[in-house]
Amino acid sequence: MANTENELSTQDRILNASENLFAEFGFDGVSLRKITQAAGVELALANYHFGPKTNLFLAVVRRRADELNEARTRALCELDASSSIEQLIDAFTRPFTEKSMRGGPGWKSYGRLIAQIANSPRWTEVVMASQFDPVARLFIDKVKLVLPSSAERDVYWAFHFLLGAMITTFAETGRIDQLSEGRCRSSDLDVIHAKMVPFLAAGFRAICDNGPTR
């Protein structure tokens, strides 16, 4: 047993210390070698544990995405076409704000490693298609159910245009504070997220609500 739990240690810092400077300096930017010296453990235990370093950043997101698309999963099959696109909104998006206010510093990282996955076509197959379409296709048929009238590609837009709202907020990159010299602080994501639910809904509503477009 004492083995057992020293090989997880080890792998739990080895995937600590790469969604830190991941995160910081994306995936080009990190060896395998500046991994293992800020987890302190021996360059030969990353390669035997996860192998390659492509193999090592999938395992970083993969581990986090499990449990934020469980947090999901389970928050969109409570409701049905009775429910508000509001709800739904919240059910897609206070899981990662729960995660990330009380979830703990890696989280932190984590949101500001997606928001560079999102942003880089590079990634689009290999990490967000296969690790986060499956609870976006959820979502999405959800929507259709509550905005029967919608067209579907109106429902993929607007989608899209939630993605773009969730990836700005949790990456907290301060955009905001200077901009508003301090009224609105992008670490505070309990308010943002109190905003940023109405504000998405009226965006669904106003291009999903209509009746089909051309």
Second form
Protein chains: 2
Amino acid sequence: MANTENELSTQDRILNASENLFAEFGFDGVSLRKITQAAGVELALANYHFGPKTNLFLAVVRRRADELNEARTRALCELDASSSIEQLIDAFTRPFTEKSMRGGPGWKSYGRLIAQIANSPRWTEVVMASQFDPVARLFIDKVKLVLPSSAERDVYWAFHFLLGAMITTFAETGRIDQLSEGRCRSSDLDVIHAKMVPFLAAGFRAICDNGPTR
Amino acid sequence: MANTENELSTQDRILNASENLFAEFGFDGVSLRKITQAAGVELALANYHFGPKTNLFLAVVRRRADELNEARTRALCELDASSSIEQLIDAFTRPFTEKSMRGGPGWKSYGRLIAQIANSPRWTEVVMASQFDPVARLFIDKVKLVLPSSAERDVYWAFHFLLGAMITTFAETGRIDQLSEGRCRSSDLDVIHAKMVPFLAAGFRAICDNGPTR
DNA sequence: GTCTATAGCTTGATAGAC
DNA sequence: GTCTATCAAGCTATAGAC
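I have the form predicted on its own already, so could you send the form predicted together with a further copy of the same chain?
Every component of the complex follows; first up is the chain already shown.
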């Protein structure tokens, strides 16, 4: 019966509550009062441990970013020029799918949070670019090896479309569930992953592969 | 010298200022004070003309939704079972590209606003589904005609990936500009559209086209 | 339809006792 | 490290004069 929320440190209780609430309501939609109340700690402790609200928000984002980046980097580094574009896309996208489905409940909230940040100009540089661009560059360099006839620009555009599909998946808004009248479930990332990899791979080939290198 | 902001009605001035500020900071990140100040009108007029803040937000969203839906519907209705999947995707995605590039400056803000709403659970049903699902259904029905061997579920997943790519494009965060070191410009929707249509068409074929119907 | 003034509440942050 | 108490500022919404 270890590891329940009651036994966590004050910092972790605040981080967990923040993750949940920021994911649902966004940075400005949640007050420190609601966060500390959900965490079961006093209001003043948020400031004591994390400083201003913005710092707390960044701490929430960064907590899982390193773990995700390491898993992606590990998977990408196992591949080389002889790999398929499917393998590359799988290496980049599978780590979050794994953590979201089997890494504990916090990862679902984290995905929703990242999905909101990703399309908000306010956090693009300070969060998205600074946290995730290094691994993005690694992925793109590998794509250039696997599809050597690509125009460099087209690889970036293909990555842009990949990002869009992946991040909308993170959001798990349930819109596709309703639209499809229950045929699709936005929470089942295993199914989505199995469809997303061939979809994106075909897209990459369509706009990046300009035939045999010469 | 007609049609400058100074000559607009109070309602339109408030709507324009709201569109800009909501797009940049989100619903909770902007106060009615900042909106009315940017609009150059008194605080009390926001409530007089639009009621509570939520109503104003919905009025901003709905103002351009009808126009966009009509353009999409018109383009889709010109196509039939003999059309290509490229033509269908073009019909669905081109109207916003056109308006964003040549329909006046408000459409850029509107795109950023929709991009933030789309990944926020709070607005999924009340905005996204209610405003945009009818045309989405029209698009999906046409896809089933054009790719008749598709499993119905796969068409919805392909549409989900299309939505992600399209909406990330609307956001114009500039992240891909920085990542590509200037090779890509997220504001040039004409270029993105030209890449996006073949990318997505290949994806649709990859997961929806199960060979000749029997 | 527009203005001034304000009610009633919530916010982030902190000071100071323990 | 935690608690109580509070400050100054901001918020939405509205009442009432013009």
